[in-house]
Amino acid sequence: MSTEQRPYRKVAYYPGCALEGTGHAYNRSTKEVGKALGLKLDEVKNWNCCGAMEVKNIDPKIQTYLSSRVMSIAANEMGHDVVMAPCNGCYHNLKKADYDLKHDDESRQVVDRISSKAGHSTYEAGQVETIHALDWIKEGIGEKELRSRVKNSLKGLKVANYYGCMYTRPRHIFPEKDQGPGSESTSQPHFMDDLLAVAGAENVDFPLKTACCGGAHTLSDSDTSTLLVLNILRAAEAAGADVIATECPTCHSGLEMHQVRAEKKFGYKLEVKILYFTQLLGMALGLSPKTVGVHENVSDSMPMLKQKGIA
């Protein structure tokens, strides 16, 4: 398939509330990336929060909606098919929001009450597919097309892929995964793997990739987040890890805000780096640590880059 005909080439992108905020580093990279593969994001417009954590534990129904309003813009008022949610939270939430439409009598009534109120067309479902960041540049771009692309190797660089516990749960809004060779797996997910391998590095074996971090629990138990975050933590560095790749904004600000509390709080002190996937794709491709915004991490990973030849 050439390039050209390739799916995911132009979509719809929905950034979400955490990466205009503490996931802005991940926000910059994912377009700086796109640019370079040549695939093209245009933003959902006048977007609103998916519902997030927040409302979803107040009112379902009403995260439905507003999940379902964001679907909406992007098939009714600007003609796509695809949405682009980097964000796990988000991706997981139009996921959910879709299915529940497809097979729930009152939250189709509730979404249609609230759009109408709203004045915008109700989103039905089915109407658009939503995609992760990782199937836009696998599927995009192609692993063949992606490696005659690297200009700067990752070879020597360790990683340990974490994906998070919101990128294949439940299975059942996900029906595209687990469809045999090609598709991702919800068991042992591999798309952040194969796209950092052809980038040139190394994969550690990590047992904990889909293990929760505990970001739905930071405020109302810190010490239960950090336990979580510690263990991921160490896991990666036992596996010889250098860096733990992710690709969810709550993750990331998780694994690096509670890295440094494991230290304060708990005595341990960890080496092991967190960058966004997108931020290690992005120097694979030559563009410089401060484009993809390495410098906007809370743990400093510049010497660690140096020293491998990456920066």
Second form
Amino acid sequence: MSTEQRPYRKVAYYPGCALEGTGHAYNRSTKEVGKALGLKLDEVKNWNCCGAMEVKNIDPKIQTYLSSRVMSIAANEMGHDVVMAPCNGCYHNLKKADYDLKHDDESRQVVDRISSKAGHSTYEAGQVETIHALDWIKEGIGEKELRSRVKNSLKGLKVANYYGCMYTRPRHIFPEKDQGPGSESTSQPHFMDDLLAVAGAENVDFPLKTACCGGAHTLSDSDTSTLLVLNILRAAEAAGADVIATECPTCHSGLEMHQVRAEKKFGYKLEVKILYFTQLLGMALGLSPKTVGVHENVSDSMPMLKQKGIA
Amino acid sequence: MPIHEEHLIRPENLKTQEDLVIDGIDVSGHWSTFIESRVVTDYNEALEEEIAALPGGEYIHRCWQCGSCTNSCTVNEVNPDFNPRYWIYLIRMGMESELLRDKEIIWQCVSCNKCTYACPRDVVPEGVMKATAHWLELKGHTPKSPSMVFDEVFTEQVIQTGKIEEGRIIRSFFKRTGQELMQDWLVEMVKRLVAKLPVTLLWKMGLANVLRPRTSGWAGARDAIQDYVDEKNAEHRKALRLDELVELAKQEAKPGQQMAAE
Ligand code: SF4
Ligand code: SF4
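With the form predicted on its own in hand, show me what the form predicted together with its partner chain looks like.
To see the whole picture, the full complex is given below, headed by that same chain.
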């Protein structure tokens, strides 16, 4: 397949709230990687919050509406059929909304009603395909082409790839996963591993790829979250990782926050660094650490990156 | 008989006698521990229906008690008392008082959906946990959990403006739960962050606090969502017979007036 014929060359981009706040470095590095690879992002106009982890606990159908509005704008006002969301929460919610609208009459009625009262066209299930930043790069550019663009190999860097909960669970909202060779797996996800391996990194055998970081209760049950994050950080160190690669702003800031909290409150100091996979990929493509926002992370990776000859 | 798997029985229901003689035979030692027998009389037969009426609880009736949810549960690993399978059992049996013993921890479900992934019956145990936590609060068995306060602060902001701004959410959350905002670990985190950031970006982040991010033209959506929320709240109150309960409590509180009315 020639590069131009690949899918996802130009997609609607839904950054979501976190990428305008704590996940700013992820937003920046995603855009920069897109630019470097010639993949176009067309930001969803006047988007709203997808409902994150919270709104569904008040009422799941409000969440379905919120997510559907984003997809409605992408499809009906901008004419897109693919929405790319780099945040696991957004990605998950858009997928779930699409699933619910396909399978549940009541969800359809509620969304119809709120959309018409709010004065915009209703989103119909299937109008757009929601993809993650991982799909976007993996499919949009392909591993072969990506390999040829690596200018600054991540050779010698040991990476633990952390995918978290929302990227794979619950399984039924991701019908395209677990479809055999080439597709993503919900039990052993590997898209991020694949991309970083192409960039030269050495992926360690990391058993907690889809463990939970307690992100939903980062502030409301901090001790549990710290404990869960500690498990993840320790497992990564035990596997010999220099860095944990993340693909979600909530996971990423959860790991960073509770790494600090574990140190301050419980006296556990763990050295493993935390970087977005787009930051690692960007540096492999020859972008500077600054361009991909390494200085915006809480976790200070610069000395490690310098020592490895990457920065 | 010695009791196997003693850890499965609550300590207060185990009775051990030091020197026990029954019918002239000394049975102390190995044979002296008994399980307190108990009779459950306070069933709430409507319990399953009430949970099923709340969002997330819809599929509780499908459970066949395989235990895969508890087996895969993230929080169970940290706290063995966190047991979704068991709570689903109690709810379906109507054993309300037994369920209430664990009321302080049910809200701790982190929504990781490992249970949903593992459940062979599509019960969506994660949803049942949320519905149960909600039920406990609506019925007044527990005060609002910190997690619920967080969800409310968050949802209110989304409904009002269409978007959220994390700094503002964190501030409102600490305020509503009466916690100190300047937690030492948060301060430490901000310090580490600020040490590396260029001034222009700090400026922008500061401005986000003042110029609240919002979705323009959101008023229509805001009102439509609010209507829906009000309607749903009324439905939930009805399903849990909350208004009846409130009425009953009022009557009991004012016996004098009731007599006068008669
Ligand atoms: S996994 Fe499903 S069927 Fe099995 S006990 Fe849990 S809720 Fe019931
Ligand atoms: S969603 Fe809740 S109940 Fe289910 S496994 Fe995760 S923490 Fe346990």
